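In structure tokens, one chain follows: the form predicted alone.
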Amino acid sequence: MKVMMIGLSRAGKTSYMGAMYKRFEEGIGGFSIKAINSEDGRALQKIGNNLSKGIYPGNTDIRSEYKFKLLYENSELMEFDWTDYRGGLLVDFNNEKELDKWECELQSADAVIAFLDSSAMDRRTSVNRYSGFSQMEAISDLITRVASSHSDNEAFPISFVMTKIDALKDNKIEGDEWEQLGELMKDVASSKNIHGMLTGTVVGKECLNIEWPFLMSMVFGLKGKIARVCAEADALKDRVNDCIENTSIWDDISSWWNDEPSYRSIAYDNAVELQKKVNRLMALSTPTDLLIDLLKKVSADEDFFMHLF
């Protein structure tokens, strides 16, 4: 599974990454993550620990890629990649080769998390900060093209994360960019295969809502994993049935004589593999259902700034 983060520089992606890792390394509702590369884990731990002291990471404009394991009750559910492309690329239109590579990776992603700096939602402010482009102008067209590249039968989650909501004046979000975001949300909501989330986050000594974009991505990652295991199980079941139909005493004897596997032995081996797939489905189904129920419950809670659409 591949999760892609997009957002302009200074949108708070690096801080979110450190806070999210710290939160899920500790675990929530039985779910936790672990960095496959121990050096990555230590680097993210450092960011998360510094945030709890009010120390924020410096601005970064580099590509970062991490590999994690998603665990439930310390049992591995799946591995996933988490990639953050440098934010400056969104407005670096002279770098066509890197832009093409980035868009290709986005189109192959299983989930996208788009970061929006809520403190720069005022068009005049954001245009000055982002080389003549508002962050919504830099992101919305790209998301629309990525979303359209996925088939109607392929569920695809996009989470919109509004960072730094604690810095909003009078807790109000106004301006052209907010209206643009509303239109983009309507487009996503009307799609047959795109599933959206909007949430406001705070990262620092105290964090708010950092769990939900990650869990939204994991829900669809697990559902995709279940679909693939189901397809593999169906193929094994068909193979077992075909072998059983061709099983006979004569085949047993001729296979033994020619030192070849008989249909009976092939059916048995495939039946063993089928049972492993069934066990895997059972292990994946319960955590997935728990995550879905958790997201639905939180999205209906007025105390949280989180909306599913």
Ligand SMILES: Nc1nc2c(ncn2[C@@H]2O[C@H](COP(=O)(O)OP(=O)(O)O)[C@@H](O)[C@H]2O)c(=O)[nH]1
The other form holds:
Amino acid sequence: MKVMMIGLSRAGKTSYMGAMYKRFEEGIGGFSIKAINSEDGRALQKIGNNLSKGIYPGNTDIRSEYKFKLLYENSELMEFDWTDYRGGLLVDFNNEKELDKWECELQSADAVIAFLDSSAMDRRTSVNRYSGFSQMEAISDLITRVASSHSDNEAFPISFVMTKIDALKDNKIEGDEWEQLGELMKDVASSKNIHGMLTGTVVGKECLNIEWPFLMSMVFGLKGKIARVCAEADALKDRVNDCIENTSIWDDISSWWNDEPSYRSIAYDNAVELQKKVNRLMALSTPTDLLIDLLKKVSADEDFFMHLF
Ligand SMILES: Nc1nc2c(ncn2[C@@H]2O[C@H](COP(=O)(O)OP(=O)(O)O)[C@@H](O)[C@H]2O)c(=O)[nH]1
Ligand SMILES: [Mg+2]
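Right, and the form predicted in complex with the named molecule of this protein, after the form predicted alone?
Let's see the whole complex now, leading with the same chain.
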């Protein structure tokens, strides 16, 4: 599966990724991740360790695509890719080439995490205004693109992350962008295929709410994986039934005589494969159900700033 982070330059994407890696490399509730390439792992560890000293990543601390393994109690559940764009890919809306490339990337993503710099949403504190359009306009436009690139019956998760909530003035946001975010959440809630989440995060020496956007993405990756294994198991079951129907003493003897596998032996081999798929499904469903329950609980808990739409 592929997770894509989107958001304007300086919104906090790379910082989030470093903090998320550190948190899940240590593991929470049995879930952990590991970078497949050890060099990537070391680079992310460095970002994470610096963050815990209050040092944010520089623009050069970026590689665009990482490959990870998601583990539950140390056994692998699935592999996933995580894409971080260099600099401000979304800043230049007038660049058709960039937008086309972007659209292509979106088609291939299985989960999107959209980053909104909360300090830039507040008209009182907004320092890095983007020329020509607001952060909310940019994100809304992108969400429309995501929604239209996926069919109605294809569940698609988008986590909206309001970053830097530690930097908010009086713990609130004033201005149009806050209203626009409310409207966007209403659209997401009424959309058939988009499953939304909204949270506010802090990344730095102390972190807040960094687990949820990551776990939400993983739930949908796991659901996709379960659907694929289910389809494989169904095909094996059909094959087993088919072979059993054709099994007879006569087929046993003639296959033995012709030195070919009999329907009985093919049914057996497929049944063994089917059992492996069923075991795999069990190994995937238990942690997926745990994650779904956890996200629902957190979303209902007033102590957390995390909502599901
Ligand atoms: N106060 C505060 N600042 C943050 C936080 N996350 C990121 N920043 C600041 O935002 C800057 C840009 O973050 P970065 O992750 O590089 O953004 P990117 O361009 O989207 O990858 C960092 O250098 C930090 O100064 C946060 O949670 N709180
Ligand atoms: Mg970055």
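Only the largest set of C-alpha atoms that superpose within 1.5 Å between the two forms is called the rigid core. Residue numbers count along the first chain shown, from 1. Computed from a predicted structure; not experimentally measured.
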Open item on the list: Aligned on the rigid core, do the two forms place the Cα of D251 2 Å or more apart, comparing between these two forms?
Closed with: yes
Open item on the list: Tell me whether P261 is among the residues that move between these two forms (Cα shift of 2 angstroms or more, core superposed).
Closed with: yes
